[in-house]
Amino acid sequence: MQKERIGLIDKLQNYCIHDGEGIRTLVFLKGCDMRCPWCSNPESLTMDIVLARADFKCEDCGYCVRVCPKGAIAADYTLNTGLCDMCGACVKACPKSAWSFYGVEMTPEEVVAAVEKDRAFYAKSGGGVTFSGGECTMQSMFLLNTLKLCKEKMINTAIETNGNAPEHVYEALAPYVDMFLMDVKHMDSAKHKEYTGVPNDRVLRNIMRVASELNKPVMLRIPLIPGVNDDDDNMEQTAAFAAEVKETGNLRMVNILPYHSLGASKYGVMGMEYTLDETEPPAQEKIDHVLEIFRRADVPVQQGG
């Protein structure tokens, strides 16, 4: 089927309060273009469905090596993945559920109809769906039929984006978005690079341009990272950049998002690396001297989820 026509999606996840105004459904999209180390969502980050197993969630019961119809789980429980056809029997045999599917495809009139579901929360608080990922523009052809279906719906939408997808993804998204949540995660390019992948030149000209030729409210969200991008001159040169967005007058807000590492476990479940097991979450005396820095630039800001 077309690529407009099914989306690969990571999770919905229902009563969200931190993406966006309101209370909001997130869709997380799966594939994104960066690889910042502090993600919290790496299954996500693919543009497969991926099987896997969380080890601290296993039992040692065997169901899923005697269930396996192709013997793709050896006894030690690794997966022979040339074996494996996905068809799901260890999922089900599993009584804690150490596995699972990452990723499901989904059509847009699927995606909206268990966003509807919320419909009622989104009405008492001024809320509606917000799509995320991995990065949500991956899929930009499904992304685009899913807002205009969405729209139709009367639902509020907001996405989530790194801000590095070409500029006439925006252009076209832009009609049927409500409001953008951009990322800056550092504002030297260079440093940015090294960190997720990427220059930051795009990113930055599309912000201005999804807030002043484009016109939509923006929200920008700002990582804070001990040791990647939490010093002063870095997040003065951010407050500054936030205060030319201001200039547009579509800056709704910026928000401070501290290092967590809630998403670590799922490294290992992926089979990936988690480099960032000596980074400690920042201080609040931390968070409050960086609002500090960007309420000296005159722009609203606060601190994130």
Contents of the next structure:
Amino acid sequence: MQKERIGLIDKLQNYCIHDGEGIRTLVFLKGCDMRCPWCSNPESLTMDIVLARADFKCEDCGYCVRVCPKGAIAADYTLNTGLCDMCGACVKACPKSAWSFYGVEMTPEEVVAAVEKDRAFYAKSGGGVTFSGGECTMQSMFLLNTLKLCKEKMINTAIETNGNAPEHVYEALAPYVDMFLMDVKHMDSAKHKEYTGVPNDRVLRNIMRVASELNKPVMLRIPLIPGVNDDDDNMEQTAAFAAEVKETGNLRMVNILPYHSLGASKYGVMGMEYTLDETEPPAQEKIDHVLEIFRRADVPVQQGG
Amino acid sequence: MNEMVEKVKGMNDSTDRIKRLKERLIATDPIVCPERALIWTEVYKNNEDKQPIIKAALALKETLSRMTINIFDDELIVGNQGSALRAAPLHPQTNLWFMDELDTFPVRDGSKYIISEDTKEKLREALEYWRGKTVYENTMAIMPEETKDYMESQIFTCNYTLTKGTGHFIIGFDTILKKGYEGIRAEAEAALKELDLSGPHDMDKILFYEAMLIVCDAVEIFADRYADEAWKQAQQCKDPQRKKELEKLSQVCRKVPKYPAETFYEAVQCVFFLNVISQIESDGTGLSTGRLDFYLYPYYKKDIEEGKITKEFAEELLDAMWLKYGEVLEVWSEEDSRFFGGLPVSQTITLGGTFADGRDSTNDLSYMMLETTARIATPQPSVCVRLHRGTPREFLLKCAEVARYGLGMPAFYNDEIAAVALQDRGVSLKDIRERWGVAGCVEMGIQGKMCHFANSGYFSLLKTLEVTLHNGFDPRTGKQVGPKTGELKDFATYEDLMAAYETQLKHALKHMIGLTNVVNTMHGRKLTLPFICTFTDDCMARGLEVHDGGAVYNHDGPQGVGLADTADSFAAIKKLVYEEGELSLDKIVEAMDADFKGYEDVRAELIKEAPKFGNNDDYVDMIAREIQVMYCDEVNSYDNPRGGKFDAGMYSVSANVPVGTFIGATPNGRKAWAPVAEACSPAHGCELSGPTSSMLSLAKLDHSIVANGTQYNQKYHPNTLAGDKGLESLADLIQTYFEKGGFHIQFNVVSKETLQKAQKSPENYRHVVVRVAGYTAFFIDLPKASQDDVIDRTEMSFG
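Given the form predicted on its own, state the structure of the form predicted together with the partner chain.
After this comes the whole thing, all chains and molecules, with the earlier chain placed first.
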């Protein structure tokens, strides 16, 4: 695969209003270097195309079992990945679209052509495209080429990143990015590693660098996960960090993103285990309390994106 | 409603009085009232020697003189169409269908009414008089067998006009506010002085003006009875506050509509009297109020400037008026209630818009009426807004806030499209700017100047394709219904098939137009509307009744239904048969005839391997446009008997569900008897690319040739529109859709879960209001199939 020419895309989603300014199209790139248990896009974590079946869509017609030329689908619809050669006969045959490929290869031109379709809505609302994931910087050459093409077409661009890419990646991307949406998942590096698999040193350094040296507008995204990062101590520290970023003059907003379990059903489809079954979304009082912590630190903050 | 994501900012709560009025309204079940039907019948029986317009005027006068009138506790605005709070009158002149349904009114699926044994007995006895005299019977006696075969096939249906009155007038209340009925009387008397029987049309004119004098009496008697009742109640009232209110009410009813209105209170009461009398005279839906904010504003402004009224009291009057609209009811047959679920009346109010010179006319009342709509939160009146280049952003955002509130209102309309479409149909730009408003669901009406059979019928675009693929034969009825346009083997190219479809469409449409012309002519003979004539220009000036061509503009509109399914079907055939050769036409029709049993592979291919309308894909969107233009151009080429035009519409109300029940499986993979897509919306489950893509697909249709209205419902999960960003984005979506050429859009903002709960325990969800399709209804009043349909429509929950 030519990395700069072909990207592995999870999906494109129109009319997104919580991921940057105005009405935006989100491009979800596949692959991620973190493994956060609250991730609502588990299908986007790996860098490969996955064939999977959504049980709740299945009408039990058995048609996929019959059409599979390799006999890879058992009567109970389990897939024998050893036999499957990803020919797609089941995807094509399923009348309810229960079988799907997760992931599609696209060129920068194809992505931008799809993004351009909603141009009228961007113009009216000040929106554009946001590259998300997975972690969009995992496919940095493809991302760079696609961003360049967007700017040639005068499309407003944003990237949503976990902040853990090497410094030079952000440096290369920055000229073509109008807004950085960057996550702060935990201020304690050890905890950060415990929950996401990587420490936070590079994340925090990159955020400061994007806002100061690269001089780009930043929105900080704080997922609020009960029992993980929602204690006052961590939130106070996060707010203090946000206040530091604000000093650069480039902090546009802090988004508090309360935990939700809307992605949970996808774990089952992907054959993955969802470990936050017991976790309840935070109560509004709790969210208000967190918002207040940030307000006290005198940083612009809002619930949701 | 727990679904309402956010309150409308700065909106006052309703007063305690309004809360009581609303509670009473919601708790009251609809009943059937026999009074109007019985009095009307008696007058016709006793005046058989008189001409239709005199009989109608006398019947109205007798009814308004004798029917039970009520002033209920707490009321500030009065007027009822029947003997109780929610009492629907019956109109036997069109159709006697209800004689067979009297017993099932309280028990049928959706749209239920209570009816007493006494009422049933009286109706059964008296209404036999109309047997053989109704619009329905007289029409069917004329229609050729070929047309009846089409009707049986349900390639088109004109059931609405065969069972109900004309409706769809936008009441020219501004005329009455200015002149009063004494002014109308003076005009009629002056005209009569000039007439004898020597002129070629003098007899009809003399009868017309004599009828106008009877109508003036009728209206004045009705208002006087309310004035008397208010005064009587005032004398007996112990509460000094209420006593004062009743005395004031008595003065108001004594003055309007007899004399010109001078205050805001008088103007509001006058408009409501006109509305309720219209509903008594005709049982047509869509008797609309039009530009209420525009024409009432001078009265409000004057009262405020002179310190005669407070804003708070004006709000309370509007709230009370809205609740009175909520009382108005019509009776629908069980079959029709499947097409028009949820007891719709479509008393439509159009806010915003422009002056005659094109300047923006948004005023304080526009905002107040939006807030009233949100505060009252009942399906009636149906509230719309006109948007144009000069609409203030602030007003648009207020509209978006109310839309987000979850009522399906206001519906949004694009002035720029209306201007092009209506000018093309011969309406002057000045009239469009000042007087265009929504007549009923989505139809473009001209206030006080148009006689509008807007709901002429529904043409099944998809059934036409099924018949085309069977060489003019309808597999369901087993009849050769259309011309023989070719066996499948004759369609060597895609263009051959499309040409056969066009032939079938034009042939069927000709029969539909024929039926429409006969029905609508019969309406004129059987359902003369002298009251409507008093405020519909130029009836008074020309001495001509509305059905005889008295109105300045005369439009008739039948709607095309099932556009998305038809386009998706053609796209599947074009791609899979003619381009890729994956399937043969024979195989597809075989699969259709088997309802895809044993042909699951064919069905999957039809569904998944061909593009679907609503995803911003030119391949199929342009086919949709081609079919829409084909249908509309053909409809628009016909003239109606009143000297006007036919205007195509592309809306379905809830007809998409019953229309589907007559169509077998279709090449878009739709199973037999399933609903078709509603209005111009994408087919069920095919809207996979989000709301912006659907909007762009819809905007590719040619809305400017659809003067009877296109219609597009979008459904959102409340979360999607939360916060200021949600609001701004909704406003941006609407404006972008309109800039791209869309005409109408409305939103259902309610979660699937709530509707499913409402279905299970309706008693707890009496308040849940949804947009059906061009109008709004209480969800629990819908028949089960329409409830399912609303639930099934794709819920947009992105971002």
